[in-house]
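In structure tokens, one chain follows: the form predicted on its own.
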Amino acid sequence: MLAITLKEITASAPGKIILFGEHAVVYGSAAIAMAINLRSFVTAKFISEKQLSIHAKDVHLSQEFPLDLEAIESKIPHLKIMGPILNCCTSIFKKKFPENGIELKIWSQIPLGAGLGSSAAIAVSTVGALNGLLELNLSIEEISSLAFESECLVHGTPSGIDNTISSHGGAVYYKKGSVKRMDVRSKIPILILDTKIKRKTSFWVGKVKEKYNANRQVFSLIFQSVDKISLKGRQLLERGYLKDLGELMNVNQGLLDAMGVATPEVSKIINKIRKLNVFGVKITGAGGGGCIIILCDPRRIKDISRQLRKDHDIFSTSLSRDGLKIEKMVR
């Protein structure tokens, strides 16, 4: 056995918002996603015990697993929260199995289950931390691909946009098989309102799929419209035309209504926000609850935040240019 080295690595990855294209991206339309300055963190270090020890601070959950690949893999299907994290671990262990035990500590600034890509950020930072600890030198694309495998356990048939934006950072114009980084020079200030309505991404992805299968011709036209919105949105985002960008957000929200992913409760909140004369407002992510994003005149952000904070949890964010990064390394 190799001697235990006093070594630990902390990696982080950002959450995201989807400006345009959720759901439609699964069917080949373009989407625009933007990393935000809220991050998930994972510290990985070697320990003397021959085990994999995982501590997820935000969900108050700690578990230990024997350092045995088959034993760990057998647990994945039965653990709702730990399963995706274990999948990240086994994906790395298949490339290089550790000689010593490993401890993972996980915490996040990103609200969980709110449509802000928390699961992808945790997956990317977990793979990134283990990649560094075991000195595998995987590329960002390889790390993103391994994180995507974990996302499939969480969301069923995800588009791949969450792990892509969390790995790369910045803003991306995304289509299946193609990721184009965007040249966004302004901060793009965004208000995020957490509806506190819990929802499951896989449920809403499945619901859209059912509607698509029942009426393919109509839904194909909806997805084509979303594709055109994303293309136009790319131009406006790179030029910093916030008011026009907001108008496109409103149109995209109308198409999300047509897809059936805006519940009456969410629509009520959106209509209330529109009365404040913002540039644009829409859900971000799967819908059914989660978060709503708001684009407004930067000079009015504080005032609008004050008005909405009376009844809702709301916070301000902006574009994060950093994707996966190493926060600390101790040898």
Ligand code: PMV
The other form holds:
Amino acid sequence: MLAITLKEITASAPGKIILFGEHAVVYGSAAIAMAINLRSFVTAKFISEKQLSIHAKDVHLSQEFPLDLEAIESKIPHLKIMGPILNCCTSIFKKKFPENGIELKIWSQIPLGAGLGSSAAIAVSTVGALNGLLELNLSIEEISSLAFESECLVHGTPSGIDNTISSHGGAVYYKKGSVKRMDVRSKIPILILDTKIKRKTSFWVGKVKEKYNANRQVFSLIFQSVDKISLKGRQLLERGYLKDLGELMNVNQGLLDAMGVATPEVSKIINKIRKLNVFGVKITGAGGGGCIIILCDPRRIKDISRQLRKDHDIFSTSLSRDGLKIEKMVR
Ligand code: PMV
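Follow the form predicted on its own with the form predicted in complex with the named molecule, if you could.
Below, the chain from earlier opens the complete complex, with every other chain and molecule after it.
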């Protein structure tokens, strides 16, 4: 009997926000991340040309590569955007080299470079789509760890939180080496404000490292406090206590300020939001720009968005229970 092979598969994976614990997580503190309902999509299909063809339409990039492991690997260090995607491909091809050429089409609803985990979501959906197309049957943990390798090319020394949440979905309580999925029953409505200020995670991770090295005792205490915030935040999130969660977000923001990742421009926006009497507001991710998350009384979401929309890009989101998902298969 002939094996029925796939011709085409589309996978998707969510972006994320970090509710508590960014930066401190790099030093072993706990963090809480939550998948959001904005996703990246990758369609992988077999093509007749013996090549790997990649089209990333959001960044207007299309490139063809010879179907040769060494040739592809030699390109990885030289290509900023394609490199991490190629790395996902080679890590899969090392497990099973395709007999036919492959085309990848990549698109995303997640704003790029804004701290919402777009690179991890693209890596997870790329590995997920290739895993499906080549019928490798990798587990979700294996997919997440291959995506992590490609995240290292983007961010230097990432904690692994982005690929973990994008693969699993839902909300996770994360410490280096341990991931606990949380049982969050409520919707957790969140407003995201994109400051449109571009920033690079590795730069801000490096800045915090400099400060930590200059003042280890003080910074260790800051990171320990963040660890306690995440622990408390976990209980509150599982119980859906939005007001108390907001209060903890404000305390975490104070500590992010102490770590030096809130620039004057970001702090100005945060202070403006505070005046609207929200439950909580903080940076999400590396800081220096990127996105700000807001928790408020669900009945006030429309009003608060309306007030902030005059000057900012703002959108409403909530918890996504789905991690990596197969959207479509063509046999
Ligand atoms: O890439 P971002 O902006 O989502 O930030 C990642 C979170 C950090 O804690 C700053 C770094 C990390 O690898 O955990």
